[in-house]
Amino acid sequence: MLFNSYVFIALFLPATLIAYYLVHHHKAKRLAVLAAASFIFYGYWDYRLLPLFTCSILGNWLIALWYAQTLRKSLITGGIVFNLLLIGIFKYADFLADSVAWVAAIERTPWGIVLPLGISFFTFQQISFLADLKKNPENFRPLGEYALYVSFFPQLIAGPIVRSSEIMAQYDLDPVRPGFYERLSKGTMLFIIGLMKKVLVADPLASIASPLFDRAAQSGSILFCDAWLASINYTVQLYFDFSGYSDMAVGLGLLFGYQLPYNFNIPYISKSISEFWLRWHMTLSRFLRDYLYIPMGGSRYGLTRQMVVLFITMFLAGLWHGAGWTYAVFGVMHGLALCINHLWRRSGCRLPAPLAWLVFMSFFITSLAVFRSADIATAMVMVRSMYGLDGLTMASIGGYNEGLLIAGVLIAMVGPTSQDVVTQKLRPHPALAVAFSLAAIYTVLTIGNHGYSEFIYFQF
């Protein structure tokens, strides 16, 4: 079920949030509503993933059940383990195997094994409560609160990662306290910003940076202005259909009484990679740093050892993003960019801020023209033609919306946040409710005339 379709819209949303508040007063009942409401919202997708679904959360718990009452550490690794394989069966056994097949030259029938729905999401939730867990053992919860935590369905498919600490001490919360029609305007109104952002801008974009991507991986060439046209279009379609998920998932949460993460904070502004990762999907980044850069040693064994771990943290975030050498190359890329950064920085040299973010988009912008091609071989296409290797012709497809892109970037580039929006910089008005009601009404329609899509990252 997508926050953009009309089921969502129409009729799961609002008998969700019936339901919901009908209860309110009673923690166990509002919990229980929630965590029904978001099972059905997972198997609405397809309901032969459920009980794997299931399975997992029920591990899970039961192996936190017996750490916390024998305290064996050894259960927590093997509860990490436990986690790894499931997303190493169910995302990355079929690659693995083509791969191993590849390098030995012979021929192989994919497994076909089917993606669960947001198993990298739901995953790394997992594994982030038991390693919590593992220090602070008093953090356990009953089964029906581990549930929600882990199923919660705003955040369920594509983020923000929380983290138990984060949403379980909301649990006590009435949804019905002081504040409540506060956080009902404001989460009403991330939502539609969200909404926004994915019917209006994103998709859109996409319209433009798909053909000319299948253009390059069906043909194996694509001219230098396209291949630009290309990367930039993904470049701003990804942050807003991303950003614009993330929105609407917080705005979600505050329409249910609880406050989740907020994940990004102007990226393109940075003029550094490492800047940019401390806006960037920033609940992914600190997951990164404090259950891999960090266990692993991080800066405290020198600097050799910093950026080994740099790069193969990266590496494996780049893997985390789906099973194959695109997102694979990607993780280099960045592993390898910062470890450079890191190194320039301790040099002491710095290049000027425009040249700084002018560096910095570029590389970007091509490690994302490498992240969305089909396979290795488009990416090289793409590459190429972006820096001129296979000539400067400056033709172009013509007929793409020049001001939306423009519009797109100024916004990703200036800003504000849509939090700072609707937190700071917008007060209760009537004029202002009925800008958002036309400016929903619109969107809404919008769906209805073009059809709704998937989010970018609705199946990692």
Second form
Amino acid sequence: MLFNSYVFIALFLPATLIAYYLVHHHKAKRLAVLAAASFIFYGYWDYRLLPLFTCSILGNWLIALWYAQTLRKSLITGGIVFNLLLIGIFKYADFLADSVAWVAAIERTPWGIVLPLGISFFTFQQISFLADLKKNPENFRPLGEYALYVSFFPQLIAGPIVRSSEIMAQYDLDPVRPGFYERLSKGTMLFIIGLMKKVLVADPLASIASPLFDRAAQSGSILFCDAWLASINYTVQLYFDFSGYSDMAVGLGLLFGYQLPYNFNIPYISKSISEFWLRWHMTLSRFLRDYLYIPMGGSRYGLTRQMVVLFITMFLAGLWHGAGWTYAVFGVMHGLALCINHLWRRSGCRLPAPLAWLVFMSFFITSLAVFRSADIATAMVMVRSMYGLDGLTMASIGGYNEGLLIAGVLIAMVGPTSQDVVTQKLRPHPALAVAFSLAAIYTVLTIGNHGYSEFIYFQF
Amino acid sequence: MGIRNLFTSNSSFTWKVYWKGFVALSLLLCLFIYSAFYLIDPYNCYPFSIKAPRAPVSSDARYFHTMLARSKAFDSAIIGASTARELRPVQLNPLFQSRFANLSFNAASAYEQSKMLSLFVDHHQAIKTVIWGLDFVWYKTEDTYTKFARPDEDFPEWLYSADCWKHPMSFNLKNFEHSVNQLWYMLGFKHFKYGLDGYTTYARRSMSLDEKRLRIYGSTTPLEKRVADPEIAMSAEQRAALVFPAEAILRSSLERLPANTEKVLFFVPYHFYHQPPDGSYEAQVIQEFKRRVSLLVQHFPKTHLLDFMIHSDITTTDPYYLDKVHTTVEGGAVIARDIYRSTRAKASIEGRVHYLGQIQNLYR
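Would you mind generating the form predicted in complex with the partner chain now that we have the form predicted on its own?
So here's everything in the complex, that chain up top.
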């Protein structure tokens, strides 16, 4: 069930809200309603995925229970390995076997393992729970609460990746507490803004970028300016798609009385790769820092180790996005860029801010061209064309929406962020109610025109 | 009430008032829009709408031709893409003793055309005649076939379902825009140029011969047709291996038509300059598709198959064309007349059209 689908907006969400608030004063009941709704939400995609999802939750909770009773640290290690095995089998088995077969020049038929939706997100969330439990065993929670922590539908499929300490403490709070209407209002505003980002900006931009990437994949060539047009469109599309989803997730959280962490903070204003990762997909960056980079040594064992750790972290981050070599190369590019950026900063050199921004954005757009390409060969075609290695032909297919693209670039670069506008700036006002109501209806009507498309991060 | 107020506190308008106002307004607006859709009913498919005359109020034929396909005012249909748009029902009606609706529309894919025909069949028990123009979307091979000719342009599938009025996708911006236009039409405030029988000329303005030639040849002087270079000789096995995904669509569409409906399929008359040269791969693909369709129509009674996509007096007469594929009003009239003459004579007309289909049980 997609957040931008009619069944979600007109049926699932209102029904869940009504059921939830009918029992709001009773903690166990309201959490049960949310957990049940979340399982329905997940099963709606494909009910055959539910057994694996349920087993994963149950398995992790049993490990946590065992640990809470015995405090045997090997259990946590075992639990993390269990999670990595699960994601390894379902997400990477075919990819690894294909890669081995390619190296050995062997023909193989893919096993065709179905990728369970959101496995990257709910696996990370469970790893984070186990790792945190190791430090604070008293954070162990009953099965119902744990199941809701993993399955909570606003952030189940594509984050934000929530730490147990951030959300579980809120379970005890009655959602109809002071600030109830403000949370409902702001949650709705964020949801509408996210929906607008997806439907009115990201989807139209996708209709420009996707055919160009497809053409590059099919024909093995693309013109210089079309390569840039495709990549810039995709860069803006990705921001609006993913930040739109994140706004909707945070907004939905607020509707149920929970504050979820924010994921974006005007990332395209960044003047360096390190600044970018503090502003982009912030909950993933935080996860990578706390559960990979620091445990592997971080900056504690000298520069060389730090560089290696940084590189490995970003390589794994690239692979986390998908089982494909384009994602691996994306991770390598970002790992190398972070290392170079770190050395550059240590050297004390500085670029003028506009130049630094230009250098970073050129790099980032190039890395996204690789990320978006269907395969390495297409990525090579895109990058070669972008840097004029296949000529500098300026003729374009035309027909792109310059106005939308420019508006998108400006919003993505300058901000403000949705959360800043909604939580800090807006105050209750009749005109605001009218504006959001009209915006919501216009956006929903637009969905009816084009149908709804998946969010990009759902595939990860 | 300035915009500045949106960012300042107003003690009387609390979040509670905001929320209730927002929810009430949104629900009211939804109710109002839905009611408007059902009452105005721009596509004339809802059961409880206002009884008033309706018209195609926009060029969105994918939407408005559904209204004509449901209408009992017609007992015959013209199906196809833009290349069939110049067939005028007023010319064909007396010839075929039928009441035609021209349900063809621009850039219609094979799938979209079949959906339009299905809708017409669903709403008519006795169908007299169906004339169907076959253009390039039908002989696309496996690699090039697409379900929708314009993936970026929406095909409203919901409008082609029997219970379209229940469909949630009816809540959309097009419906809103069309409802407003339809309301204006009902109130007599606005008139639209789109024909009530589906015919709206493709030729929006008159063109000089030079202008037409410029569009046909890219030059005001007629050019020699290119020759196949190199010529390709496809073996029988290669031709048999060609896969035309639209062939199955055509078969299932013909199966849906009543046995006593007269069916006229014709390959549209692309200008000869733009027909692939003999000996080229494309020409042989088209030839193979024509052969397949001529075999297919053997299985369906009262079916004619005509081929205008040939070297003929029509396809070499520049004044009949607006561009390389679309004919003028005059060109359309010539084709309509030749369709009639050829089907009634059950034979080719020398230098104009090839008769490819069987007709032995046409009048049983």
